[in-house]
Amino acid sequence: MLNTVYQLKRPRQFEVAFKEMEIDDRQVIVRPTRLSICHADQRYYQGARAEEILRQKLPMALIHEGIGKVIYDPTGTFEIGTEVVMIPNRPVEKDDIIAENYLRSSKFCASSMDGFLQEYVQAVPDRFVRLPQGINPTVAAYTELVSVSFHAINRFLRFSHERRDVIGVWGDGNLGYITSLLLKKMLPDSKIYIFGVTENKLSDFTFADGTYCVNEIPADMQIDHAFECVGGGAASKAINQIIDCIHPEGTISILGVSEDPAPINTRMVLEKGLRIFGSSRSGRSDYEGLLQLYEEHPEVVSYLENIMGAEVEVRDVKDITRAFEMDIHKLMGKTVMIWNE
C-alpha cells in the first residue's frame, strides 16, 4: 500500500514523498482528519533548531497532535470509522519504573520518526484511543498538548507535599492556560494564581483565583507550589521568580521548553529545600485519564475552545505551508489543519 507523506525537506519547504506501507495483522491504519500545529513543529519549520539537528532529522513529516478515523483494523479493536486520538509516543519496551515517554529507546512522531502529516498513520492498537462522542473535534486535535499538562499534574500530586492552598502558574500562553485550567478542576480546593506578561491574555483566565503581571508581583506574594510554563529565553527569570515567591519545601514543575540552559538561583533552592522536577510528553494512561476528565467535566472542553485559533482546510503542500505561515503570526490559540481527502 502506497502512503503519501508530506515531509519538511528544509526550513519552510515541504515536499511529497511516497512510501510503501506494509499491511499486517497486528497494526491499525488511521486516516488523519484534524492536525494541530505545535511550537515544536514551528521550530523545525522556521529552522530554529540547531543546524546539526536539522541535518540529522530532516526530511521528516511534522505534527504530533491530531485525531483521525480508523480505516483498517485486523485486530478487531476498533470498528471502521471510529474516531480516535493518535498517540505520538512509540515505545519499543516496557519498564516497571520508567514511564514510556521517558524511555530513551522510545520513538516520537515528528521528532525521531515521521509525524502525522501523512495520508495514513499505522501503529499497534494501543497507540490510538477512542474519542468520546460529543467532543469538539478541533479541541480533540490538540489532546496531546493537554495530556502533557495532565501528566505533569499527576506527577506533581505524587511528588509534592499535601499543603496545596496556593499554586502559581507562570506563563500566559496556551500551555499556561491549559495547565491552570486542569489544576482548577483536579484541585478544586486550591487557589490558582496566574503570572504572565500580557494583560489581554491574562484576562482570558476567568476560572483562576487571581492573575498578576510578572513586573507587578506583590511583595508579600507567597505560594505553596508552582508550575513553570514559559520556556525559551524567559524561563530563567520565571523560575527565579518562583524561587523567590515559594514557601520552603515547595515543589516546582518545569514544563517550558528552552533551547539553551537556564541559570537558576541554586543557593535559594538549597536554603528553602525545594523540589524541582521536569515533565515531557505523555503516555497512553494520560490520554485515557484526560478523556475521562472531559466526559466527567464537559466544561473543561468548553474552556479549551477559548484557545482554538485558525482552522485551515488543507489538501496539498501549498495549503500546509499557508497554515504554518498563519500560525507564525497568531497572537494566541492553536492552529488546526482540517485534512481533506
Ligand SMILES: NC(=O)C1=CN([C@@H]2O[C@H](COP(=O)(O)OP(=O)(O)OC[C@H]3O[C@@H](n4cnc5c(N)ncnc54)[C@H](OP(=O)(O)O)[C@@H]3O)[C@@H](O)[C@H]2O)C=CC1
The other form holds:
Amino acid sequence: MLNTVYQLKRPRQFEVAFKEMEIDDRQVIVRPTRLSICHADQRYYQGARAEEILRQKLPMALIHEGIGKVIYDPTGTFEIGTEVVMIPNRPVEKDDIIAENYLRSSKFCASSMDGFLQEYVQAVPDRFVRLPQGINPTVAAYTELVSVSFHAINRFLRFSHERRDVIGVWGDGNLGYITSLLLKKMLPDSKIYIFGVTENKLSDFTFADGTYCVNEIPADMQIDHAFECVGGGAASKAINQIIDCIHPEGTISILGVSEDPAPINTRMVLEKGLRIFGSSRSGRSDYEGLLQLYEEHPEVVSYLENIMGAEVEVRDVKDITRAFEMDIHKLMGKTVMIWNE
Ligand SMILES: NC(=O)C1=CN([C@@H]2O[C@H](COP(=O)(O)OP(=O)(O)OC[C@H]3O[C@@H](n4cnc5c(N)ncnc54)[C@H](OP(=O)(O)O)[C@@H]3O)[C@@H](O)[C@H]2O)C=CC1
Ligand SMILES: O=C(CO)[C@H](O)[C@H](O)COP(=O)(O)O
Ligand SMILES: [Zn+2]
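The form predicted alone done, now the form predicted in complex with the named molecule:
After this comes the whole thing, all chains and molecules, with the earlier chain placed first.
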C-alpha cells in the first residue's frame, strides 16, 4: 500500500513523498486526525539545529504529538475506528533498569525516523493507547507533551527527599503550565510557585500558589525543589537562579532542551549538595498513568483546554506551512493541525 508522507526537506520547505507501506499481521495502521506542534518540530522547521544534524536527519516527517483512528488491526487489539494516542518512542529492546525512552537503541518519530505527518502511521499495537471516551480531541492531541511532565514528576518522586513544601517551576510556557498543573494535582499538599518573564502568561496559572517575574524574585524566596521548563539560551540563567533559591539537598529536574551547553554554578551545586537530573520523552507506562489521571481528575483536562491555541485545518503542504508559521507567532498555547478528518 502506498503511504503519503509529508517530509521537511530543508528548513521551511515541506515536500510530499510516497512510500511503500508493507501490510503484515503484526502491525496496526492508524489514520492520524489531530497533530500538535512541539518546540522540537520548530527547531527543525526553522533550521535552528546544527547544519550537520539537519543534513543527517532531513528529509523527515515532523510531529510526535498526535492522535488518530485505527483503520486496520490484524492483531485484534483494537476495534476499527477506535481513537488512540500515538506513542512516538519506538524501542527495539527491553531492559530491566533503563526505561524505553532512555535506551540508546530506541528510535523516536520526528527525530530519528519519520514523524506523524503522514496519511497512515503503522506500528505494533503497544505503540497506541486507547483514549478515554469523550475526551476533548484537541487536548488529547498533546498528550505526548503532558506525558513528558508526568514522567518527569514520577522520576522526581523517586529522586527527591520528602520535604516538598514548596516546589518552583521555571518557565511560563506550555511545558511550565503542564508541569505545574500536574504537580498541583499529584502533590496537593505542596505549594507550587511559577517563575516566568511575561505577566500576561503568568496570569494564566490560576491554580498556582504564587507566580513571580524572574526579574523581581523576593530576596527571601526559598524553595525545596524545582523544575526547569525553559530550554534554549535562557536555560542557564533559569538553572542558576534555581541554584540560588533552592534549599540545600534540594532536587532540580531539568526538562528544557538547549542546543548549546548551559554553564551552571557547579560550586553551589556542590556546597548545597544538590541533585540535578534530566528527563526526556516518555514511555507507554507514562501514557497509561496519565490517561488514568485524566479519568480520575477530569478537571485536569479542563485546565489543559486553557492552552489550546490555533486549530488549523490542514490538507496540503501549504496548510502545513501556514500552521507552522502561525505557531511561531503565537504568544502561548499549543497549535493543533486538524488532519485527515
Ligand atoms: N524534555 C523533554 O522531553 C521535552 C522538552 N521540551 C523542551 O522544553 C522547553 C520548553 O518548552 P515549551 O514550554 O513548549 O516552550 P515555551 O517557549 O512555550 O516555554 C518556555 C517559556 O520560558 C520562558 N522563559 C524565558 N526565559 C526564562 C527565564 N529565565 N526564566 C523563566 N522562564 C523563562 C519563555 O518566555 P519567552 O517566550 O518570553 O522567552 C517561555 O514562556 C523547550 O526547550 C522544549 O524543547 C519540550 C517537550 C518535551
Ligand atoms: O520534544 C521532545 C519530546 O517531546 C524532545 O525535546 C525531543 O524528542 C528532542 O528531540 P530532538 O533531539 O530531535 O530535538
Ligand atoms: Zn516534543
